[in-house]
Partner chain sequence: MSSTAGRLVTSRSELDLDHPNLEDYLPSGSSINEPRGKLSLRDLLDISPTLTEAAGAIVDDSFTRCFKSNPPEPWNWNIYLFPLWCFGVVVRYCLLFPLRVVTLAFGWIIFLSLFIPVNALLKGQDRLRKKIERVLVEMICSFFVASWTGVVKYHGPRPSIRPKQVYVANHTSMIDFIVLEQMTAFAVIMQKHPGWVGLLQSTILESVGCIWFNRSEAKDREIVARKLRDHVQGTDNNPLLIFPEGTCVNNNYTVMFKKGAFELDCTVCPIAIKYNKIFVDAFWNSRKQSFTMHLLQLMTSWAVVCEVWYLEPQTLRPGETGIEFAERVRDMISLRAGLKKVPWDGYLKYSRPSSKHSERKQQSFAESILARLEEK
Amino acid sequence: MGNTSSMLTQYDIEEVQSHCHELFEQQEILSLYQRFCQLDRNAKGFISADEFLSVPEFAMNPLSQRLLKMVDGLNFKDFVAFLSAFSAKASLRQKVQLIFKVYDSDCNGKVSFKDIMEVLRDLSGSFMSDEQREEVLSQVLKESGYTSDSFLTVEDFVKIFGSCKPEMDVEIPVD
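Any chance you could show this chain by itself in the form predicted on its own?
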């Protein structure tokens, strides 16, 4: 399914749709497959971190190093599953689960104050001092009913993000 010389069968498309909870139409999956094959320059059936970095928007993202840990070595089916969080049809939970994974860099199922500070540092760079970041984060946590000693779970993220509905929809161009 990841080789550029192969084509997707109807069965492959339906399998990918099922794996991704029917969030993409058949034409979108075909377009994503074309893009996957372009990125998979060596036709290995998976995309490496270097191949992901060839996408300028990805390389410029301040969270690209965190995202690379999540996407390095994805086959086509998992590539589409990763992108499904960006579908307009994705549920709040699906979107928040991806956001949670970005923050949970050690994959222990919990996000600490330190984890969030690292993401804030990546996002704000030199525009904010660590003291400013700590102050802002402490205030946001306090308003949400947490402290700097709290460990947040994905359920906590759903509760926090549920009120703001994260906008992360990306339209898949269909040829």
Contents of the next structure:
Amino acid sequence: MGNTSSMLTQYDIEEVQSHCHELFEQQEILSLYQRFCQLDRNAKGFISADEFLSVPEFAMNPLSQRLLKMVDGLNFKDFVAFLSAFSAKASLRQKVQLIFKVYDSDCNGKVSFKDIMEVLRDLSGSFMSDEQREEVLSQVLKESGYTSDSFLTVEDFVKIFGSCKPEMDVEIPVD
Amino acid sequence: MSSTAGRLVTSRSELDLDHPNLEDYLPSGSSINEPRGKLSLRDLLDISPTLTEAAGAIVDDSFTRCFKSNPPEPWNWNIYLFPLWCFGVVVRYCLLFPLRVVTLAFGWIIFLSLFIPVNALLKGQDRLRKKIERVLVEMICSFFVASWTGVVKYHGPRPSIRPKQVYVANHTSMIDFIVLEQMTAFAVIMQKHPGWVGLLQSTILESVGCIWFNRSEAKDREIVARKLRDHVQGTDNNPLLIFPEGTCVNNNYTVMFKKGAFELDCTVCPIAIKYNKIFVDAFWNSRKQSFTMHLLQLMTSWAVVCEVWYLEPQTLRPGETGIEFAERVRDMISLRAGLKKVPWDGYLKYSRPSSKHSERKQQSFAESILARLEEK
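Moving on from the form predicted on its own, please list the structure of the form predicted in complex with its partner chain.
The next block holds the full complex; its first chain is the one shown before.
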């Protein structure tokens, strides 16, 4: 049956809530669970890459492959934890941490010139040459006091974003 | 919308030729597009608009919503409602269902005992044979509708046999065809199915002039387009019925109409169909059920209630493209049947969106970065 709230107990909800730093309310977690079950077609307990890509709006996104590496095979708890950075209640630090993780694809805690170039390549495709991308990146790095050999850490990212929170809020539809 | 000719040359997929710019419908997310002075490191690193779009799509997207079957609310959660519901189940399965099966079997016997002889014996006299076959097909469809206790209300002038006209309707299930066919014997264009449905398609439905296509074959489109054109030119052919959505949608939304039906150089007569979900949800979720299961579900429900509106025939306005015409007719049908419009191609159920959409986003990103780089 479609009505899935009977499958999540109060304990489950509280466990998920603590895992996502209390950023989602009970109703939002229930909605997310419905959505998770809808995307996970054969109730495997996780959503495969193929199932994510069956959402055309996601497949069309230039960063879809990078994000896919982060969300492929997540169980519901981790799925909610991933999305918690998009809650309106998330702090600047939590949002910047997610942005950092998208850049830091090899998860070594450092974002290099090469890492930023790869994301730029995903975002601009064939409409900018590698030279143009290098030129832009070197220039803005220099202006902010970094060099093309610098490695940026999470703290650097937090400093760069300053006090202005990135606009990264997604509202969970509650029906 | 002159976008179709120039830009689509770069695309490899033929399916792209069928719909206008998605970007005209979808909210454009990237705020990095607005030139805001000199580019800073923060601006370059800030991928939040793109990430937000992706997360938004993961959380909820209008495409998946079109194919969601909403199960009816359970009302048997009470000590006295539950026995009532049990009684209802017994009536439906043990009384109504056998009666319906018998009615349907009876209808088939009459149909086959008349159809087969007529088809074989009247080979020479085409006009008479076609007329009788038309009546017989309408009859068997009425039997089908009766077997689900179908309550269908038709509004508007009944379709007539005239050349240079084509009928289009929104699509919820294969039973749309049966509901419409019981009133008028249409020649419909459908996907060729396997199994017993395929058998019916190649024997009986051939006689009314139905046309088959195969979604997975790209070359098929030209052949089918030619067959359509030939059909509408003929004066004695049954009126042609096309479901321009190309796939079954859950009767709450309409997806993009394929422009093929609107470029045949003839009048387009829209038909709007709306099912009342109070007794049963008639949406055929082909990913979840086979057609046989779907029919059985209908035959064990109380009734199938729907309304059919035959709307005013439309012609291509001067200066209007095929796609604009298709959208205009989709507006009419969606308004009449109370459906919401979404900007998606129904075929995305079976394939991935082409790269041209992400390419367009990449292009606008690249252009804005380069523009801001110029500003010193």
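Numbering follows the first chain given and starts at 1. Since this is a predicted model, take the numbers as computed values, not measurements. Each form is matched to the other, and the largest set of C-alpha atoms that superpose within 1.5 Å is called the rigid core.
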Worksheet item: Rigid-core fit: what Cα movement does Ser163 have between these two forms, in Å to one decimal?
Response: 4.1
